[in-house]
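Just one chain is shown here, as structure tokens, and it is the form predicted alone.
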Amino acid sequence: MLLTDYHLRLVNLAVISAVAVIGLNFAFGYAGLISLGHAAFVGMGAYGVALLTTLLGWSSWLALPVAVAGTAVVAILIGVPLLRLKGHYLALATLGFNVSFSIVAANWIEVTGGTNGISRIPELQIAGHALSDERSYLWFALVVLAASAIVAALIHASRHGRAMIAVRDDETASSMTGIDVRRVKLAAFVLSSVYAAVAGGLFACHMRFISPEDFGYAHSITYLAMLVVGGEGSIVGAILGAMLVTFLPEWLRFLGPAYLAFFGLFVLAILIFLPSGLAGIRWPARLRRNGRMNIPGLLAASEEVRP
């Protein structure tokens, strides 16, 4: 590759936060829940791995695998109250928690540093040879994504993905024809939190250092932001949209501080006349069918998903 080395950094921040937008797609995508707490469980997935590795002395391998064990258990704490609430209300409460987590991160300074943040997190080794640099971590953070991807799209094709799907479409329905709505409502949560978790493992070990200013509610806006315009309910559209919306700021850095308002009205034109985002340009047909699930779409997901 003949990128600069700042380039490629964009590059790995983009692939980064593709694994995190594929997992608000589960919650978000599939499940219908307005999370606007994303980029807090991308903090506990970094906050994890910097007090393992810096603190205690753990491997980032082992520290990885049980920051995002630890945040699963923490979305399931929370989401057990929380998704008892639905659309703006259930917006609202994510948006708290993520403030909240903020508030502790920047003002519990014997554990996280406070707004100092935590450096010298120690680089991921393959064999030997440490991940210092931006292409060889590039190469790395690609295999994460493409396995991300992969696990999506299988869980999406199985009998849960379509559950999650039939949930968004009609709680009522899918709750007569026997499907468990709370358990799916919670299972996608659960998974969004896991790769949000994973996202901010790999962020801390690629920057070496991080602060509560990295996983502020704005952060998780952003990920919303490119979720929508790849194209929600799509694994394509997720990785597009981190990607656009990582190298946008970029592109138009000649417009100074007038690339916020041009960014609001690129979002509202996107919502507008692409209402499926960016993937719906390539691929409208396999869209729809991967669209709102028609009665007997719905009838056969309750027959596989009850008990």
Given for the second form:
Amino acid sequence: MLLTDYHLRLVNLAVISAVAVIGLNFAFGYAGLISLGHAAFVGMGAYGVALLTTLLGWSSWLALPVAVAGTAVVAILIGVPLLRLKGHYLALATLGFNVSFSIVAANWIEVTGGTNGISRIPELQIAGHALSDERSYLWFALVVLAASAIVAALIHASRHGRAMIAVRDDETASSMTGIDVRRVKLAAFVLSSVYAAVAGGLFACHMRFISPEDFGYAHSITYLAMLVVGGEGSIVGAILGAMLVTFLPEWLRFLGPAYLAFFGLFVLAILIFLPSGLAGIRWPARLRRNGRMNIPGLLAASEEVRP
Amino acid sequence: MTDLIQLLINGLAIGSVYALAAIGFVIVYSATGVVNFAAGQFVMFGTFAGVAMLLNAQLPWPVGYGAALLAMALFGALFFAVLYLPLRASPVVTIIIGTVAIGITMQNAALLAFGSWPFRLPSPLEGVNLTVAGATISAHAVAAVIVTALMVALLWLLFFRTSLGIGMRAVAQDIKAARLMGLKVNRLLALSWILAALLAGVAGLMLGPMWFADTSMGDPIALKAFAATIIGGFGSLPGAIVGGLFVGLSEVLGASYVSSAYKDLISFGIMILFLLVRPQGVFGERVQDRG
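Please could you give me the other form, the form predicted in complex with the partner chain, since above is the form predicted alone?
Up next: the whole complex, starting with the chain shown before.
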């Protein structure tokens, strides 16, 4: 791998985002819940790990599961009242949740360090070997991503995953087949927050410095954009979307200072011309037969969840 | 007491700006069903249209204001053609992300054109102050409240006294029926985007002298407009006004009496409370299955 440290850092960030986006796929892709508060859950995971390791001196390996569990509890507490809302009401409520999280993180200075954030988060160690450089961290992050994707695929294939998709497609019909709609929605929401918290913990251990602006509502929208660009309802799409949206600004850098303005137009063009995302692209038959990419399987997986 | 009067006027002035942004948001939502996440960038464009005409081109203010509003109307039409037409049949989330993407483009285009240095947009009432019961109030703040009231009156005339406005309301109610009745639906939809851009233009021109104008001012305004919309009632024009004024007042009074750091939590806390207890807001949305 002839990548510079800077590019490896971007790949790491894309992999961490991919974990969060696979989580968002449960809430939005499967259960159809528009959540604009995903970054707040990522932030809770990150702040949980950062506080437990720096303030209490815990080991990262102990802090991670505790932070994830804490985030899941918060997701249950806010999910029970908020998930009664639908569509853009839910979108704006979760957005308000994310904004509130940012305000608290930026102003509760005694605990969160305010806008200065928390630094000197200890690095992860595996069997006495510190994951201090980008390359070794990437291997670890890829293992986590693979595990996340496999667990997500298993849930998708199980009756729980199918229940989520049924709820998204028709709430009334699925409740008549005996599905507890509220419970399925809550499960999808909490599952998405667990993935988000794992991503947040990975982020904190990788950057070793976090601040409120890493978890603003704009990041929630970015996660949603990654999922829609990749193709919602598809795990491969979630990963592709996270990669593309992380690297697109980089590839547009040749445009000079205008690259971010073009970034918006690019995303818009993808939404207009690829309405089912990257995972929904109809590849030419030749490519499919060669089997260079397992597109048919991919297509079948993404079609299964699409009405 | 004098402090309170001053705070109330300032809160009403900033609230008027939020109300105008929220009205634009509501008009577009009712007519086209689009939740416009670029609403804050619309207001930012309004302020910078003012900067371009008044500061860069040095036009006298009546001409400059007119030119800025004309530019905003053209922008509204462009937005309709580039964003709404291609995405109109897409799911809600795709449109939300589409408006966010366009918002990013708008913000960075403004950054390229004007730089990150903040501007001070002058007011025609620069330096004029009024004294009410011992409190010194800037005439611009009072004018902002009056202009908003005037805009609301004009909107009411448009929607309830002209065939154009009645057509727009018909499209908002049932687009298919409106088309069957022979209304030029696309033209009326375009008009609602133009109207939203114009209202954002007025809001931006009024906001410029109250805040320092910089290209990142759009997002906080959008968030306040969303909060105003939810508190007042999604899709309701009187709701947008009441919600906007409430958010402005809670921001100014909260910053002064509670905590300047947590002033925004008040409006968002109340917004979330409304969503949980009365999601239809103060002036409820009649249609049940909008969500």
